[in-house]
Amino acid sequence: MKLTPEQCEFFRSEGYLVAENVVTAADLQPVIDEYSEWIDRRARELQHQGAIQDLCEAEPFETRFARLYAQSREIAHGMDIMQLRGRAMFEFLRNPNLLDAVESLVGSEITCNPIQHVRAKPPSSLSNEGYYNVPWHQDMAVTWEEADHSDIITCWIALVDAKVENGCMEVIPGVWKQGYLEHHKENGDTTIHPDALPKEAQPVPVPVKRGGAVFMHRCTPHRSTPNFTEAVRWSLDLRYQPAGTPTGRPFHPEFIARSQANPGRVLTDYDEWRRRWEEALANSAGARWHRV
């Protein structure tokens, strides 16, 4: 979906847009449904080992996350895009659909940040952990330096409607052009220091339906928020940028997503995705990933 002029002036100005439709739910099932494969092979090795005694498989994909996270935390050990380098997100990656939109806002010369990550935020009431509930920060503070002049695009997508009940992400509009705002660590999280946040800034929560996307720029402060339903918020943190520029993780594989100048250079070999992933994270074993 190509964005209009209108919503690429606002992502502009204020440093994040909410688009509706951006893919469609044909795009969409393909992740699901690895997804789910993957969490059925998961809870029955964990059934296997004593950790499950149900395996929730009458569970719709919107519950039987949380309903298997109750019984073990171990269920989301390894479920990560660069973890399970699943065939189906590696396709998904270069959605045409996501593709049109981000080249609305980056150009027809699209390289896939390594930084990219599958998000099932469980009920609140199992888990506050802050990698569900992350605090206010800008994308800028988990690349190295070399990044910083880089444009690089978040693109958060919806797997199911994500809305204030069940933990939407907030955005503060328009202090992405204060650039880069003093980070630190609290309780193992990368977070803007309490006296670099904004006072006078309003948080603004951004609910997109599924399929959509909040598209942000990498100096826009956001949150997420608890999830005070029962079942799971799905979503899809991806970071796509023109290429040839830095990506802040220079030990972890970028790849060209879409090319207009050459098409040839376009990765869709997945067994080379995935051995790139493989080697990658067996030769960056305790790297710095964050600049703080």
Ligand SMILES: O=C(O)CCC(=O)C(=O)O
The other form holds:
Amino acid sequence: MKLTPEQCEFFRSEGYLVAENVVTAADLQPVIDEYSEWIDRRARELQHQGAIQDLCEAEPFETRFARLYAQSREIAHGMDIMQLRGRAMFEFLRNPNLLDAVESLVGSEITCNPIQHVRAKPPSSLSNEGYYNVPWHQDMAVTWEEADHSDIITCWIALVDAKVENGCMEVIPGVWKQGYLEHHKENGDTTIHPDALPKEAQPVPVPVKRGGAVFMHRCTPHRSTPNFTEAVRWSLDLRYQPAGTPTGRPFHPEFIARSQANPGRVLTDYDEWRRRWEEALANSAGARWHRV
Ligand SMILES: O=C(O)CCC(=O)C(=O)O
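Switch from the form predicted on its own to the form predicted in complex with this ligand and print that structure.
Every component of the complex follows; first up is the chain already shown.
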């Protein structure tokens, strides 16, 4: 879905944009199926090891992960994009509807940044760990300084309806104009230093329905809040930028996702993407991911 000039203008002024219906249910289904199948396999492995008793086979995508997580947190191990490296996910990274929206913000030569995550945020009664309840930060803080001038756009995509109750994102509008704010580590998480957190601007929650997206500037402070429901808040956070600009994670593989000037440069080879991640992970053990 191409963004309207008004949407682009809002993004440029506020540093974020909530856009509904960026991708269709049909676009998301292969990713949901891939994750459902993976969770089923992982649950069986853990059952075999005696870590879980009930496979919860009758539970739908929205709740099964939570029921399994309640039995063993190990169910979440290995499911992030770089670890699972699924074919459906690789295809989704070049989803034409998503890239049409991204193109409206960064132009037609688009690199897929390797900072990309799937998040299955469990009910807060089960976990409040930092990966699921990310404290205030700017995404610039999770890149190396080499990417300070790269126009990296975060695309936060809802795989289920994201609401205040289940822990949607919150953003602080307009603050991107202040540039990078000092970050530090708190309980292992990268977060804006309390003295640097803008006091004058009010945070706003950004609920969005399944298939919609929250686009964020790299200097937009954002956080995610606890999930007070019994279901899982599933989302993807992907990042795109103009081709040829540094990604801030030079040790992880980027690729060209769209190119009008030279379509032959687009990576469409799933095995090659998978291979690049395997190689990068093997060669970058111990690398510093965040700048703080
Ligand atoms: O999805 C979340 O809960 C956190 C996502 C986030 O912080 C990000 O996309 O940078």
